[in-house]
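A single chain comes next, written as C-alpha cells; it is the form predicted on its own.
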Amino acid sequence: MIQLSRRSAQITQSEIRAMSLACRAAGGINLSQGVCDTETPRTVLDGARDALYSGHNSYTRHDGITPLREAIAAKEFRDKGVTVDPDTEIVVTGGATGALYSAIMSLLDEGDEVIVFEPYYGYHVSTLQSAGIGIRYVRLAEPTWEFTDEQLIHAVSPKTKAILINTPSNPCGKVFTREELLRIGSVAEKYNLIIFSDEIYEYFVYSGTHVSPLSIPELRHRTVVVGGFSKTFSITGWRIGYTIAPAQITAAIGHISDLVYVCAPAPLQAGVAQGLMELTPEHYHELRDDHRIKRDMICNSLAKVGLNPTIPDGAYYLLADISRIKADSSRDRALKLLEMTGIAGVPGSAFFHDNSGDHLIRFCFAKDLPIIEECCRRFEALEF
C-alpha cells in the first residue's frame, strides 16, 4: 500500500468546504465560504477582456505585468501615504494564499515556529503545517478580541522566526490598531521576527481606520503584506494576489513564486490592474457602507433570539455564541442549525488549535440583500 506524506497526513478538508457540501446536500443558505456577491465591477471585467482579445494570454513577468505592480503601488500611496518600489518591492502571486506560501517558503525552514493570533483563518495554520512550521498560539479574549504583551511574550520559543497576523481579520473581525501594532513590533524587533500581515479584507472597515504595519516606518523593514483581490472585486476564481516587502525578501518570493505557480493569469491581470487605475475612492465607501448595513442587519436578528455574535469591526464575517443549541460540538451544534433554519456556518472549532471555540459558529455576511432579510427571517423564528 502507497502511503501518504507525513505533510499530506496533517492537512484535511476543511470544515468550510465541509459545511458548504453539507449546505448543498441540505439545499440551505450558505452563510460558510467566504465567497462575496456583490457584482464584479465593469471595468475590471472589460480589462480582462480586452486582453483576452488582444492576445495577452501568455506568461507573463514572474512578479506579475508592469500595470498591475504599478497600480498595487499606487493604492499603497493613495490609501497608505507609503512609496512602494513596483519594480522591487511587488510579487503578484497565484491569489493571496499563493502569497502567503511563496513568503513562508522564502523566509522560513522546516522546524521555524510562527506565532499566530486566536481565533484565526485556517488556511493559515494549514499552509503553515504542510511546510513542516510550528505555531504558537496567542488566545485574543471575546468579546472584543485584545491581547497583551505578557501572552506575546510567553509566546516566543528560541524557534520562532515570524508572527502572523490578519487584519481586518477573519473570522472575528478584529481590525487591529496603531498601538497595537507598535506592541507587536516591539516583540518582533526584541526577538528580529518577521511580521506577515494579511490584508485582503482592508477595504472592509467599518469602526476605526485600517493600519498596516508597512506604513510604521520602524516596522517596515520586518514586514511581508500579503494582500489581493478577491473580495474586493469579487473575482475569488481568478486567483490574483500579491505581497509587498523589503527588496531582498521580495526577490525571494518571487522566486519560490516562480517555481510553484510560474505567474499569475495574464489577463486577468490586466483586467485587476484597470480595476485599480479606474475605480474612485467613492467605489470602496459604497462596498463598506453596502456591507456594514448587511453586518448590522444580521447581528441584530442573532440577538433578538440569543445567538448573541460579537460585532466585528472589519472583513465580512461574524462569530456567533451558539451554545444555546445543545449538542456535543460545535460541529454538531452548526449540523443541528443548519436542519433548523436551512442556514449554514462554519463550526467555530475551525479557527482554534482546542476546543475553545465550540461555543461559536462563523457566518459570512457578503451576501445579496434579499439573502440576509431571508436569513433574519429565519434567524428571528427560532424557538428553542
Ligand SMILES: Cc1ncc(COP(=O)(O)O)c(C=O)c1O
Contents of the next structure:
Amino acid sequence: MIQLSRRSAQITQSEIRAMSLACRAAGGINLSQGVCDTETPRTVLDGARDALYSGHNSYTRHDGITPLREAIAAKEFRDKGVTVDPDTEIVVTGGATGALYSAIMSLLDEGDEVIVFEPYYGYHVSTLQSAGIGIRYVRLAEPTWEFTDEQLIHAVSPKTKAILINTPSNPCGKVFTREELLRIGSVAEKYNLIIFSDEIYEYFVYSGTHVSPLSIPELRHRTVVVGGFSKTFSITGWRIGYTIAPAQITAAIGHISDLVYVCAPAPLQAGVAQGLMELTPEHYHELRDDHRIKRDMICNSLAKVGLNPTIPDGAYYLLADISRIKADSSRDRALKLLEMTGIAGVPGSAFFHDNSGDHLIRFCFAKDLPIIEECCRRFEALEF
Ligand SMILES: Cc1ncc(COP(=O)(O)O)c(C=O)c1O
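Structure of the form predicted together with the ligand (previous: the form predicted on its own):
Now the full complex is given, and it begins with the chain already shown.
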C-alpha cells in the first residue's frame, strides 16, 4: 500500500459532488451544484471558435493575452471606477480556483493563519488547509449575515496574515457594504493583513451594490481580487479566472500560476476577451434581473411550506432552514428532502467548520425557468 501525503488525507470529496451523485442515482433535479444554466453569450463562443481556427492554440504569455487583460482592466474601470494596469496588475489564471491557489501560494507560508467568514465556500477552506494554513472563523449572524468588530479582532493572532472575503458570497448571498469593508480594512490596516476578495459573483447582485475593496483607496495596496468568468458567461469548464493586485504581488502570483498552469487555455481567453469587449452593461443587468426572478420564485415556495429561506442579496444560492425535516444530520435531512421531492441541495454542514449548519440546506437557483417552476411545484406540494 502506497502512503499518500498528509495533504491528500485532508482533502475529501466535496459534499456538493456527493449530493450530485445521490441526485443522479435518484433521477432528481440537481440544485446542489453551482452550475449556471444560462446560455453562454454567442460572441464569447464565436470569439473562442475564431481563435481556435485562426491558430491561437499555443502557450500564451503566462499572465494572459493582452486583449483579455485590457478587457478586464476596462470592466474594472467601467463598473468600479478603478484604474488597473493591465500589464503589471492582472494575471489571467486557471479559473478563480487557480487564481486563489496561486495567490495563496505566493503570499502565505505554512503555519500562517487566515480569517474566513462563515458560512464559507468549501474550496476556500480546503485550498488554505492544503497549503498548511490555519483558519480562524468569523461567524456571520443569520439571517442578515452581519459581524462585529469584536469578532474580527478576536480572530486575529500573531500568525494572522490575511482576511478572506467573498462578495457576493457563496453560500449565503451576502454583499459586503462599503461600511463593512472599511471596518474589515481598519483591522487589516492595524495588523497589516492582506485582503483576499473573491468577486466571482460580481454581476449577480439583487439588492445593494457590489463594492470591491479594490475601489477603496486606503485598501487597494493590500487587496488581492480573485475573479473569473465561469459564472458570468456560464463557462465553468473553460477555466478562465484572474487576479488583480499591486504589481509586486502580481509578479509573484504570475510565477506560481505559470508553474502550476503555465497559462489559461489560449483560444478560450480570446473568447472571454471578445465577450467582455462586445457585451454592453444591459447584458449584465438582464442576467441579474433574470436571476432575481428565479430567486424570488424559489424563496416564495420554500416560505409557503415553512422551509424558511434567507433571501440572498447576491450570488445565485440560497440557504433554507430545513429543521422541519427530522433527521440526525444536515446530510440526512438533505437526503430525506431528496427522497420527498426529488430535489437535491447541499447539506448546510458543508459551509461550517462545526455543526452550526445542521438545520440548513443550500439550493442553487441558476437553473432554466421550467426547472425552477417544477421545483416550486414540488416544494409547495410538501406536507409535514
Ligand atoms: C465563491 C466561488 N469562488 C470560486 C468558484 C470557482 O470558480 P472557477 O470555476 O472560476 O474556478 C466558485 C464556484 O462555485 C465559487 O462559488
